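In the block that follows, a single chain appears as structure tokens, in the form predicted on its own.
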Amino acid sequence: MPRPAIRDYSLTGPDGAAAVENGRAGAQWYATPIARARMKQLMQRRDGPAIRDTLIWFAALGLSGGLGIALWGSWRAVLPFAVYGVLYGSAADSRWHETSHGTAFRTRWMNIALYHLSCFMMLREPVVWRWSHARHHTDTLIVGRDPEISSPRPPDFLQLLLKLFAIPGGIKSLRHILLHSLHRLSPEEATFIPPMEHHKVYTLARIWLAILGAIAALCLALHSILPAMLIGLPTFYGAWLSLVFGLTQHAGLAEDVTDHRLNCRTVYMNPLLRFLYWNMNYHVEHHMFPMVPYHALKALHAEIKADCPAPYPSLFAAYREILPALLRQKRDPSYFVPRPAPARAPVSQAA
């Protein structure tokens, strides 16, 4: 039997052009019907939950980072820096994500401030990733259109292992920051970033280079990598949980479909993981209704779960499906995990 053809996941290749031609790009996606009044309640933005969660996050960063500094030079510093790294290099991932939608806070400047901070912590340039993520939601797992497909088929297991330390993405980000500082975009970025936004990309890249350069200079002056252990390096050594979370979202599921019930997973997690992940474990819900704030996703889940495939009871259960699926896709790139969705639900009559 001939081996299936390898798809072109680039945004400038034939698969992307085919998606435009056949109507998959920018298509109408299925959404569970919900009464207008109830949806209005769910979409209400509030400052309180995000202020509370952000202050807790900052306190945990300060405590773990402070302990790391106090214990620096001793093996006892490993544990606090391990915690600090996850809070910095993984928890910031969900913070940039939620604030990119503008839904974390009701107050606009709070969204903007946390967005820029968490973007820097993840080395994800704010303007680039805002438009990249908008495309991800418009064309989720549409090959040649979605710039954020984390596990193309066939999967590259070496790349996935390196992603535990953000090596491929981090190196790419640094390369692109340098490129942008020279007033240039990559050909793929030019497909989704509007020309009116280009100058913002270039300006922010130069600011980021100045900050990273200052951290490097401070390390040289102090003859110590301690400053970089606090700013810069945690993006890499703390990235592993972000990958663990991220693969549960779409890995192994159907491509080129216009129903988020078929290409997203909802996974039940404990309160600590939900805090770190900002409820993005409710991923079907988030993709179906991306303007519902993170703090309302659990309630949204209760509204639509009868219209969705059964959620995974735990991370372990999700990976019990994901890992065999990726192994099979290595041999057969056409394989995907089917997610049986119920028949379309009637409109909820909830107030």
Given for the second form:
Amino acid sequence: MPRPAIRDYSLTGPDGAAAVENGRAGAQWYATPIARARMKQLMQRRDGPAIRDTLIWFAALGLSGGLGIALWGSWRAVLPFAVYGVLYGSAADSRWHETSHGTAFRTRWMNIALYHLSCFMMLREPVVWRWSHARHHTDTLIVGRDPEISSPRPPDFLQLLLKLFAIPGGIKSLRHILLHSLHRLSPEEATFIPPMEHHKVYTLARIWLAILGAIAALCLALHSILPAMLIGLPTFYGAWLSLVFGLTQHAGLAEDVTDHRLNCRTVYMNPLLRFLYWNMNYHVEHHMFPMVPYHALKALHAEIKADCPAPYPSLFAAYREILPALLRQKRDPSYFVPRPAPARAPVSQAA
Amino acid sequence: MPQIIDLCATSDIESEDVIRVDREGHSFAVYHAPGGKFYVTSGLCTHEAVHLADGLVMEHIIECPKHNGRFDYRTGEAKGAPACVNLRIFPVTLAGGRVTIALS
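Starting from the form predicted on its own above, please write out the structure of the form predicted in complex with the partner chain.
What follows is the whole complex; the chain from before opens it.
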């Protein structure tokens, strides 16, 4: 029986059940063989790089935010807030991500502290997203299993446009924070968050609600949106770069394969973008070996690149592939960009 | 009656490292702790069935290579999400440079 062109991406629908039945859920994924001694070197945790990068990040946030406050009321405040927004609403994306893996710092409490801070900045509830992201790594782009497929087929261009300002995700987050503060989970969340973690979801949602309520109250008291321009709104007005980065990871590539070389992109970027993105441009490497810290991904790339499809030379080159692919998927949802499978790639059934 | 299972030589594992040993239909993770002690746990993470021997040993913690599930391999205690269920541990006997366990 032919597969329907439009799939069900929900975690509670027939595609998810089929993935469990046919063994695509929780499958064994391809990994390039690397000697254990070298792998241990690559996985080593260090505090130095992340402390340096976090101090630079905080300083840049302080400087741009301070300038924004100083220039508030004039058009000259637009530029510092534009910078502040990207540092807040986009750079925090890669920070929550790396600390969710526990790989940013060697010292555990530093990972946890930055995780909670950057989760709040991205309006991503810490417990929910830890489990959601674990599932994303188990079942990357397996339809009906992966809760983080950013560009389902056929692509919805209006949604993508709104995602430039984090509107769909932000509204969903605010709705879910309210839901969780009432001690309830959505049916989808219940599929990947185990019961012993539910109380943490509820407690944190109430704390976040109190903080967001305090910001709103401060805005009302001051008759100004300035407090929200610093905390809360940058999640939205600074989100665009996060989407630009995020779409390069998987958009337009094969679903339902068990080889990250076929459904992830590695894109070369300049040092400024790599700082903002914490090296997640090495995305094949990250998915194949998620315990390798961001600061070692370039070295890991050198280790495995002979066994991977050619990386994209620039963000521009990646989008030269992504945009036509999304346009074609609008007409033909079964289309995907085939990545040249290196010799050792296992035979996978792409969809 | 417990079954004695010979797993490996002590020299097979570097200090602060882990290896995978499959015996009798079970997969085990054998650890060489800093200080010279040896420990054995079940070989698969309790979160999802991933081999812990591909993970990172840091002092007395083993981190799963897939999702960062962390366990104290001396006690099997899960140290935080996504590892929420403790690992099974096995008492170790060292004799003649070999690591053995009693499997009941």
